[in-house]
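The chain that follows stands alone, in the form predicted alone, written as structure tokens.
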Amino acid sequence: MTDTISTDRIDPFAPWRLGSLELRNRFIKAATFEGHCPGGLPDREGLGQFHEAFAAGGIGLCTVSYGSIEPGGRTFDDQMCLQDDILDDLKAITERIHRHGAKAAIQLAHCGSSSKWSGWIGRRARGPSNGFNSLGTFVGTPFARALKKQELTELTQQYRSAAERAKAAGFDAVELHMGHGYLLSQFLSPAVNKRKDEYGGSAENRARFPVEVLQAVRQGIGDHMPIIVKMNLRDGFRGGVEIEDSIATAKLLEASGADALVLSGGFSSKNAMYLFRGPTFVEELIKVQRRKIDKLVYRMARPVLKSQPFEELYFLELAKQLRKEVSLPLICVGGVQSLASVHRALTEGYQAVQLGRALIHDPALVRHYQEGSKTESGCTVCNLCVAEMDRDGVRCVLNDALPARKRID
């Protein structure tokens, strides 16, 4: 256990060891879907330039997103699937990150019962329990079926294989996505997981499959490659994961070999703005869609994309409760918009910070902080960068510091 408040001032720019991996500082680029995988294949140049900008800008660890463990684990056609045929492209991207002194991580994920991938048309998405798939209603996957135990075993092996491929592609760490309403988050959430076997019921049972995935990945990549877990502190809606559940999960993850936890929240199909905070981007997201069916999908999504008040470090108070119960490093994400917030996060229980929107606005923000030329991000938290992922790839609407995506028609 650790104290909530540290009496020592941590230098965010000093080298920091994450497991056996030494990072040049405590700043991590958060995994934010980049929109640079047209047709599911990484655009070597565009995706490489995207992440190279952060590495050159001083980030310690740069996280590539979203690496599905199998084709059916994608929410959209333009998300990558971490298979052998893209390893050369990923090697080129990790090399571009490494040449600037940064380390590279990749987020491993599966969308579970929230598939909107056209390859599932005519088939049922798969999740912890039978249920309604609101995201796939208009593309042929309106219902999800419960995964069988044999399928859980197969998925666990696919997580392990994906992590092994990530290691072969030159990544220095992996991030297991256990939050935001994706597959492992669905198992953790009592609102979605209604199973009656050993994978449902108590918080410990609901964490069983995610823990098995963590253990399998550890076996696959060995002890020297860090495993970061992104998990929810709260799902953000009634009946979902609450802080007591996440504390129980965190203890199990710590005992099973996780090297650090990214503490987030929100559920993409039920309350997505609990993750983002600030004004909704749904109307702009509707506007940029090319297909009428996609416009209709996002119109139907308006109830889960309602604006929510923004404040800096909006998960801090919940994270303090979890900090009292576990000893492994905690990584702050959510509302880190100033250097003062970085220092506060590191003083009040976190060991590192993840930056998303602030870095999309200014890829060199870490260097500017360190040089003293900036103390605050210029990000206005308008959230329109999220809508840009469906136009030209994620970018800040206030500038053009990041590359536009290559289109294929």
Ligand SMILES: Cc1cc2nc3c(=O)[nH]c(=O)nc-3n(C[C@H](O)[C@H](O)[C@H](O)COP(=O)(O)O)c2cc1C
Second form
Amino acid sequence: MTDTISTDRIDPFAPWRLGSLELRNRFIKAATFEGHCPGGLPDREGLGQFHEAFAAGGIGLCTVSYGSIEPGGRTFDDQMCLQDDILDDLKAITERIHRHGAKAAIQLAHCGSSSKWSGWIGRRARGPSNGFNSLGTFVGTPFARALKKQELTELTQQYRSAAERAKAAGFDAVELHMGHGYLLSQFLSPAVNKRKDEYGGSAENRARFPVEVLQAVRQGIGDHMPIIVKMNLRDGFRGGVEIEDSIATAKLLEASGADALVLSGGFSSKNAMYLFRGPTFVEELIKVQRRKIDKLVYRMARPVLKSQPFEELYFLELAKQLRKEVSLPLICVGGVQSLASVHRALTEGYQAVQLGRALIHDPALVRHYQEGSKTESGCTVCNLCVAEMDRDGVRCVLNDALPARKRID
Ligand SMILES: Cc1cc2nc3c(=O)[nH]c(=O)nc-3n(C[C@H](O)[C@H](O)[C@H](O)COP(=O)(O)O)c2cc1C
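Next up, can you give the form predicted in complex with this ligand of this protein, since the form predicted alone came first?
What follows is the entire complex, opening with the chain shown before.
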């Protein structure tokens, strides 16, 4: 590794090697759930068009989200479940990304104990420990139960199978979601993981299941397909993961073969705006729900979705602490809204940047930066794109740069 802690100026537009994968530049489309999987099945055209826009717009690596590793790993019914029956759809999508010279990644995820998936109705969602499932409170699944060891082994294999399917579908990399209060992040978090066995307690024990998942995925896809891990620097609330914990986790992930870390923060079920920052989107989310019960769910979620002050590169200071402790590539996410921020991130210790909202606003932003026609993204960080996932699919409310979702009713 040559450039991990370099303070030399890095050219963001020059090719970059992520593990054994050559990317045309250091810009990565962040995983942003798209809202193009009605009923859990990818809309080949809509999802393909969505991602093709970023590939044509100059991104180096485009991340498809959210690929649940099993049906019960979905937060809600309209999330993709990565099973054999959708491989042809996914192949069509990776082909559309590759056509423009970009590479394709997919985020592998499981929501753990935080779910309003209809399959859990009358049952209990599963997480590290027994507890409440606030998202499921009004839709028939208010409780979560602790996963048994045998189930952890099964889930590990499901992560591996999902990664193998991703490879078969033409993806060039996978991103393991270990952040934002999803299953693996629930294991990492001392606030939620109350286990008394070897999967709970110390930071090392809490990282045991996530590390086992990483190792199984590596075995499944081999050494030549990068594994990116998205993880929290801090959960962002008292009792959650703090920087000392995330440093311990990062070291274990590095030793276990992760190719890069995306450094984020926040917990969807407790303080979701910590990961986004800026104004809340909860009122818009309530407005777009079609079922009264869903409106109620999000009304109850108002305290979780309280606005938080936004600044560019809002995880930078925490990331700099972690940078000193590991040498694998670090990817910046969170408020990369200008070319100046891209350069700053790359000189402060990150090796690449992920863009979410900035690209939703302008899918061709990388090309515009490169051509010099823009130096700022133009995104106002209004966060209303998030609520669009439940209306017409994720898109910027200021323009029509991304496709609207196909209606199935
Ligand atoms: C509409 C939308 C959907 C998102 N969905 C996901 C997701 O499925 N998985 C994930 O890890 N992060 C998700 N995020 C968070 C982003 O990946 C990213 O961490 C966050 O938006 C901060 O980056 P940004 O400032 O470049 O937008 C989503 C963000 C947005 C705006």
